Structures are given as C-alpha cells and as structure tokens.
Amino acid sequence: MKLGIIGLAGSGKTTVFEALTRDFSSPGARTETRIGTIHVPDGRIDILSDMYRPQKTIYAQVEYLLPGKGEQKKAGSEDDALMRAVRDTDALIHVVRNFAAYGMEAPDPGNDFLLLDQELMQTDFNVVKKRLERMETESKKGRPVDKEEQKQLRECEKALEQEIPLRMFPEISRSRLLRGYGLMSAKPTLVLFNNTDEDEALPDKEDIAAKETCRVIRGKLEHELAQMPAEDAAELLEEFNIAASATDRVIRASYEILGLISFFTVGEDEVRAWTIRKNTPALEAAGVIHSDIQKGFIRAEVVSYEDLMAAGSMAGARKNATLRLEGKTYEVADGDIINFRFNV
C-alpha cells in the first residue's frame, strides 16, 4: 500500500511525512522524492508472535511518498510534476493548513482544500479529453475502440465538467478499464487538517466533512513526539489528550479509505500479516501469498483471531468447532487466521 502526500506550499507536508515515518533526513535530501516504509502497528500480531515464538514476525507495511521540493506543485501552476510523482500511488493524503504562520495569510482550510482538489480534477479532465479525442479519431478511421471504456470516459468527463471528483463515483474510480490512466481525483483521499498544538478539533467545514474522510493532525507537535524517547512521548500524549500516535491514526484511516483488512498466517517459522481488500474471496487471498497456492487451492482452514484467543490454541479451537474449513468463495474477514491447503 502506497500513499502520496500532497498539499499546497506551507501546508506542512514534510512535517507530517516525518512525523508518520520518523524519517528525519537532512535538508539536502528533500529535493528528491522521499519514500518512508513503516510497519502497520497491530497488537494481534504481537500476541500471535508471543504464542507461536516464530523465527520471523512480519507486519503489514505501508509506504508514504512525499514529492521532493523540486516537484512540489504551486497552486495555479501548469507544472504537473507533483501529479506525476504521485500518479502510481494507491491513495492520497491531502494535507491542509489550519494553523497560523509568520508571513502567511490566516488559514483558510476550506479554500485551500478546494484549490488543490480542483487542480486534481483539471489534470484528470485533460487526460480524459485527450483520450476521448484519440478514440474519436480512431473510430473515424474505422479502427475498433472499446465502447465500454469510451462510455466510462464520457461519464468521467461529465463529472469533471461539473467539478465533482471521480472518487465520488465508486463504479468509475474502481473500474479496471480506467486503472491505467492514474486519474488523480479518482484516488481514495484522506483529508488531513494540520492544526496547531492546542487545537484538536476539525475545522467547521461541514461541506467537506460530509463528503470526505477527514482527520486532524497536530503536525508540529506530532513531529516533536516522533523524536522523543517512548516514556517522554507517552507523557506528552497524555498531556495533549492524544489517544494514539499520528502513525497509528493515519494508518487506520488509510485502511478505511482503501477498504483494507488484514488476515494472518501463523506457525513456528513465521507469523505474518497480509493485507487485502474487504470481501476478498479465499481463492484470491491465497494468491496474495503465492500464485501456486491459488492455483492448487483445495480448502482454507480458518479461525477468527477472537475465537483463537478464546480457545487458547488451534487444538482448542478445533475442539470448540471454531476452526473450520472454507472453500474458494469464502470472503475473508479481518483478523482471520488461515492455513491454506493446496496441491501443485
């Protein structure tokens, strides 16, 4: 899972990136795109690892991508370097300034959000329009075009002309036919309002909150916390009424906007978390581990994390009849512990 961090100049993108990834590189490294890979915190993995004492414990991972200063996009600019930098990400984190800063105008989070969001839509509109023109030219020459793709592109064009981001249309934003276009406004988006140290409330922007997944981060404070020893950070978290670190909160929200869940495989060799989308059938989940397991799929032995904890062991779960066999079409649930039976 890779998420691109975007925002207008001065929004605090770098501060947020470093608070999330704990990557405090020297200023000289900031002209290049930065990628921070972090483990997805999951207490269930910790407990399963204590139970099985494996040789390896592997957490799910998430990547955060921050375009370098040479690629930062200024509002109103025709330069689309920023867009190219984050085009291949799975989702976007849109950082919006909601703090006062010396030499800058008073924060206007609603306007700032809309300004960059409109640029995302304009970028998409240009891509869609060019493709439709090309398809029209091909059609006039008697060459075949994909009618369904053309239809979906026209739906995109209509929505973008009305300044509606494509992520508001799930059937379009998730279309396999449009996946290769890297449409920016179609990407799931987490709006992260960057507040002052003392302000933990969302700004009064009901029009945005009603449509978008919004969270607050106190970027400067969280940046300081990320550099502290654990004990000192815990005290400050309590003092500022922060229930969980920025990393934990943003990862949870990232999973939410992407519709992701985790299932686990366990054993003496390895305890591991795997990331899949909600409603993924067991056959496809097997393929996430290895294509051979998917090809030779026979059955999936499944027990939920809660049932395993209640039973105390796999033997106990089998005795309680909570360890069960499932077929190819079983939809994997968050927290399922699975052993795939296969033959190749």
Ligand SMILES: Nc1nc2c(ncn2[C@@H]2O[C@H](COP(=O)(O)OP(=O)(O)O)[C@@H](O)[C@H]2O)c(=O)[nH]1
Second form
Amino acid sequence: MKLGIIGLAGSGKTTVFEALTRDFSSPGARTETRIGTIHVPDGRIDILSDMYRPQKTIYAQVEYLLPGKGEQKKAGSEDDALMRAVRDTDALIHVVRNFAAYGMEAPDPGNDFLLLDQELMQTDFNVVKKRLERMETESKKGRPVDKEEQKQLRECEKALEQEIPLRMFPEISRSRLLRGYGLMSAKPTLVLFNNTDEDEALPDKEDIAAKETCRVIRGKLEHELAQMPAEDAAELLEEFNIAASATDRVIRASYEILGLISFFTVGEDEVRAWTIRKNTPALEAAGVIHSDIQKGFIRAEVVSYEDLMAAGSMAGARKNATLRLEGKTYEVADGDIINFRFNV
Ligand SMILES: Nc1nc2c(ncn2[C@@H]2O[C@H](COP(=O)(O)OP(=O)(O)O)[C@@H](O)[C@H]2O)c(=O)[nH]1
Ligand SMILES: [Mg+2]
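Next block, the form predicted together with the named molecule, ref. the form predicted alone:
Up next: the whole complex, starting with the chain shown before.
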C-alpha cells in the first residue's frame, strides 16, 4: 500500500518524507521519485513480542512516495507532473504549510489546502469529461458503452462541478469501474498541517477539520529528532513538551485512512502483523498468509488482543473460553490473534 506525498512547493514535503521514513541518504531536493518503506508502529506487536520472544518480529508496512523535483507543484501552474507522479498511489498525504518562511507569503493553510485540492478536482474533471465525451461518440456510432460506468462518471462530473472532492463519496472511491482512472480527489487523503517548532496545535480551520482527516506535524522539529541519537532526542522532546514523536501518529493515521487493519499470528519463531482491509472474511485473511492455508481452510482459532492480555496466555484464553473457533465467513477484527487450522 502506497501513499503519495503532495503539497505546494515549499510546504515541507521533503522534510516530512525524510522524517517519516528516516531516509537521509541523499538530503535536499532530488530529481527522481523517492520511495520509502517503513514499519507501522504498533504497541500490541511490541507486547506480543515480549510475550513470545520470537526469533522474528514483523510489523505491518506502508510505502511513501515523494515526487521528484521536476514534479513540484507551483500554485496555479498548469503542469500536472505532480498528478502523474502520484496517480498510482492508494492514498495521499497532503502537506500544508503552516510556518513562516523567508521569501514566502505569510502562512495561509486553509487557502493553500483548497488551492491544491481544487487542482486535484480540476484534473479529475478533465479526465471524467474526456471519457464521457468519448462514450457519447461511441454511443452515437451505435457501439456499446458500459451504462453503469457512464452513470458513475456522470455522478463524478456532478460532484466536481460543485467542487466536492470525490473522496466524499464512498461508492465512488471504492468503485471498481472507476479504479483505472486514478482519480486524484477520490483517493483517501490525510491533511497534514506542517507547523513551526513552537506550535503544536491544529490550525483553526473548522470547515476543513469537519470534512477531512487532519493531523499536525512539526516537520522541521521531527526531521531533527529523527536524526538524533536517542538521548539527545529525549532532551529535545522534553524541551518542546512533546510526549512522543508525532511521526508514529502520522504513520498510524496513514494506515487507517487506507482502511487497513492488522491481525496477528504468534509463536516462538515469529510474531507478525498481517495487513487486511476492514470487513475481510477469515477465508480471505488466510490467503494473505498463504494460498495453501486458504485452500485447505478448516477453522480459525481466534482470540482478540484484549482477551489474550486479560488471560495472560493462550492457555489462559482457552480456559476463559475467549479463544473461539470461527468459520470461513467470520469477519476478522483489528487486533485478532489467529491460528488457522488447515490441511494440505
Ligand atoms: N520553520 C519550519 N520550516 C520548515 C518546516 N518544514 C519545512 N521547513 C523548511 O521549508 C523549506 C521547504 O521545505 P521542503 O521540505 O523542501 O518543502 P517541499 O518543497 O514541499 O519539499 C525548507 O527550508 C525546510 O527546512 C517546518 O515545519 N517549520
Ligand atoms: Mg521537496
């Protein structure tokens, strides 16, 4: 699962990307796209790992994609290289400048957000319109068109004419028929306000906060923190009155906007988080681990993370009868610890 980092030039995309991925291998602006794969922090995995002392501990992962320098977006510029760079991502992190910078206008995060968001919508509008026109032509020539696709495209057109981003319509965001178009405003989006070091509050933008998933990061500060030895970082955290690094929260939020949850497998060789979409049935979850487990599925032995903690051990959970046997259609919940029974 891949998240594209977008934002106006100078909003702090590179800074945020490096703070999140801890990739400082080649600082500064680069011409090529950068991709960073990182662990999704999860305290439950840490505790399960303490409990089982496995040889390997494996966290869920997400990927961040930072468009290269040639793909910078200047406000109002026609160039859609930025859009092309992130077209294939599953979600967006929209970085919004909320700090003063030399040679730039005073921060206006609300306006900046809307500006780029409108450009996403404009890009989508052009795609949708072109496609609808083509369908009309085909239709006139008596060739068959997919009526359902056409209907959905018209819904997109209507929403975009009213400047409503397509992500506000879950049916559109999830539509299989529209997936191939890479519609930008349909992607789940995390709005990330990039604040100055001294400011930890979300900007007072109720209109945006009411509709969007918003988080705040002090990009420059986090960038410094991420490069420091642990003791120095602890000192800085204290100085700036930070309970914990914000990057963990942003990474978790990235995972959540993708609609992803984790189930766990545990044992002495491996404690591992597996990534699935919400509402995934047990049979499909089994297939994430291995197709053989899916094919030979018998039952899933399931205990929730909380129940396992309450019982103290798997044996305790069995005794408490919180360890359950579930069938193929059971909807796996976030934090389920599962042992699949299967035959090959
Ligand atoms: N004060 C302050 N400066 C920042 C912050 N984030 C980035 N900057 C600075 O803003 C400039 C542009 O940042 P950069 O990450 O290159 O932005 P990009 O063009 O979106 O990639 C750099 O000089 C950064 O050091 C921040 O949170 N606070
Ligand atoms: Mg940059």
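Remember, it's a predicted structure, so these values are computed and weren't measured experimentally. Numbering follows the first chain given and starts at 1. Take the two forms, find the largest set of C-alpha atoms that superpose within 1.5 Å, and that set is the rigid core.
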Large Cα shift (2 Å or above) at residue 37 between these two forms, core-fitted: no
Inspect the rigid-core superposition and answer whether the C-alpha of residue 244 shifts by 2 angstroms or more between these two forms. yes
